[in-house]
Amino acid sequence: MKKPDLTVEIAGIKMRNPVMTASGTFGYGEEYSSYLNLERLGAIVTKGLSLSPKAGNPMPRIVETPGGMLNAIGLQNVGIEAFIENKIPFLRTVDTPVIVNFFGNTEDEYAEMAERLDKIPEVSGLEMNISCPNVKQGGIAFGSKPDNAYSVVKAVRESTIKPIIVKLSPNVTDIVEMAHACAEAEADGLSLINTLTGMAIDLQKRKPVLANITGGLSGPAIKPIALRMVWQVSRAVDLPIIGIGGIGTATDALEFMLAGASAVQVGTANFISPGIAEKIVHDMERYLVENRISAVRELVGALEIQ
């Protein structure tokens, strides 16, 4: 058997695999490029941006938690000037495609980050995360509510010709009503799920944990929830889905295939692992020839319910 295609595209971006790194846990890149070849991956996903520089949470802001881990970064990061200067010189000596996830606290701000990214050649698709407040809203999540997602996604949608993929979040009454929000808004693509909100608490001290006392859970705990609401929603929006949730292995990645997921993001794992996503990309590739499957593609969305 000659060797399987592992070729995906996800909203126009053409990729080597299905194999992406899940923003906030990467860094720019740059920084695990000494653990594996960022050239076997199918994207790099950039640590959320903001059009200032932001300091983030105070400590501690991170815990290990049983399957998991609990975090409260708060979004720290550069800034689009700062990453523009320091970070992309080194991204465009890199051959694979950089997917800049990114946010704002108002519609004007996702706008002028869309309008700043789009300038961008070296950006080939822009990451929406609707999970942050709206300021002028009393702080509820732009994620949180079918109308804010849709108004949010289409002022960015009208702000840069590059493809959106707008990350959903766990955290709703109906996800599958959000997804339909984005798609109407005419989103490109879908990457689900972000973080559960959950907490940690210290019982000698009688303390949360967490200096900001919630934070994202991630890692194999949520799996299963990952996976129920790929399975949803690729049933319900005619869209491109990358599935996220507690993917450290080949059989994750592709069981995230078959229940309708079309590229998958490697995320808490590259904490434990720096180089498990290439691994991940080896392990898929193999699986294919042993089961003599001649392109990857061919999963997505074959889960048998009967």
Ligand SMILES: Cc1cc2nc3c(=O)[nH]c(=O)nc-3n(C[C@H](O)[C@H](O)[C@H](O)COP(=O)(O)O)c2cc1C
Contents of the next structure:
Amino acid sequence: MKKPDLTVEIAGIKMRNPVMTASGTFGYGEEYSSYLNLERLGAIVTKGLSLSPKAGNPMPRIVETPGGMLNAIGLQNVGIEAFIENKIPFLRTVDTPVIVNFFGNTEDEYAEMAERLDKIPEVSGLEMNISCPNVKQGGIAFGSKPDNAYSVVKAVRESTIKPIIVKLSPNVTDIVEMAHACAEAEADGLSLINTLTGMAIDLQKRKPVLANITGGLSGPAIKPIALRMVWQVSRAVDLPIIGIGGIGTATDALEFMLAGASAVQVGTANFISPGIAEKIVHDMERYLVENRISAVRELVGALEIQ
Amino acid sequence: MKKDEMMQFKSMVIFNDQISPGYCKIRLTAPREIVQSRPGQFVMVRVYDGIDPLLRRPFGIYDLGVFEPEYPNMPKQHYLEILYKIVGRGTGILQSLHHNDYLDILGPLGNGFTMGNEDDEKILVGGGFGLAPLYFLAKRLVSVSNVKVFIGGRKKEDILCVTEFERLGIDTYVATDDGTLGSMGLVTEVLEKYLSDGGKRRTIFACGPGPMLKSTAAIAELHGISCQVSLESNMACGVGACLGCVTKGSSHTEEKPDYRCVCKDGPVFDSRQILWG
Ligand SMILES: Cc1cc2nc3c(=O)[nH]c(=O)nc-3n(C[C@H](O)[C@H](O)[C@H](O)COP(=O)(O)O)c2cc1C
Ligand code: FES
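Let's see the other form, the form predicted in complex with the ligand, since the form predicted on its own is already up.
In what comes next, the whole complex appears, and the chain from above leads the way.
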């Protein structure tokens, strides 16, 4: 049998396979370059970027929980200037699409970021993190109300011709409603899920474990919720979907594809096995061969429901 | 760092012994390249294949070595050793491992100590399993420099490695909070007294609990002695990707943040590079 076709196209971005790395779990690619071949990945999604550098939260920022971890990094990042100066030169040498995850404190900042990123030829696509607070609206997250999500996505749409992927927050009452709002604002794709807000308590000290009190839950513990959300959104909205949440094996990845994802992102699992994303590609290919499936695209949304 | 210096490897437990109540030493097989590890570097250990516990645990390298194979003609087997304190689920599982059990290891990671001028007297200051990287360092230093070690802890049981240091011919100074071993009080008080002669050229290397490092750094500053500290932190990735392990650098302000990754920029820092909270 000839080699199965792993290629996918998401929001106009052509990828050699559906396996991407998730923002904030893979640095700027370089950190992992000695553990795996970056050119075996579908795409690299970089750490959340903002206009000016961001300090992030006080320590402790991470804690392990059963089957997962909580993080409150606080979106620490180098800012767009330093990104262009120090990170792009390396990424330019890697023949893999780079998708830049970004955020802003206000709608205007999102638009300005999009405008700046639009001019960088090495950037194949933009992933908007809308899980962060809008400082002009009392700090409620852009991604928690459909109207706000619509408006910020629209502002970004008007600032770039590059593909826009909106990363949805699971911390909402109805994620389908949010997806509709993004589709209406002409997003090119959706990625889900971001982390679920949680907390951990130290009984002995009677204190929260994280300095920020709450943090985002990621890892295998969130996979069932992520699968459910991908399934719901894919049935309701006609946009390509990138599935995220607790993916650590090719089996996990393929389950997300059955649920309706055209591609996946691997997050927390990178921390445990730095070469895991490449292994998932390899195992996915083997699965297709063993099951005589000629193209991975055939599995997208192929969940059978009586 | 070059590719060949970092590895992910399966490792077999050779022995896993309690060395003091609550503290253990484990010897693990390692590929030959482990010899390139420098004192102060660490490894990330995955104690269990499943998802709980999920993350790796960082441990400073305590010792390296080679042992003769069981059968002739077999290649020599390299090993590494780490010390650990049983504190939670991860180290609890680690403690339960026996000879022939397997672990998954990532490393060596981070930057090690800079050895400094051979003629300087080398002062090592540590507590608890913070002694691990200092012992590895002492083994390298002792052939070329004059080395002294200052060990502190709450009680007798927390004082590790004294015989190991003495076997290297190194003078050890011990202090415990409750006076059950050595002098009663803080080891940094003993250090102060020792340094008060002012005379010699010295370098300090420290690894241990935060307050011990902080006051060691202050003493070094006061005496104009250069001081390297090896910091500890919660870690998820160990390679500079998650930003979960940061510490504030000396120029840190809210406007111009200066966060350093303990895993990648450290774990060893010049004490003047750190903003001591
Ligand atoms: C340490 C850490 C940092 C993260 N930083 C970002 C970020 O900057 N922007 C973003 O959109 N998502 C961020 N995420 C969320 C991940 O990209 C991903 O959506 C989430 O972790 C779920 O996937 P996982 O279970 O595979 O980790 C971060 C996650 C972790 C664990
Ligand atoms: S542990 Fe991830 S950056 Fe240090």
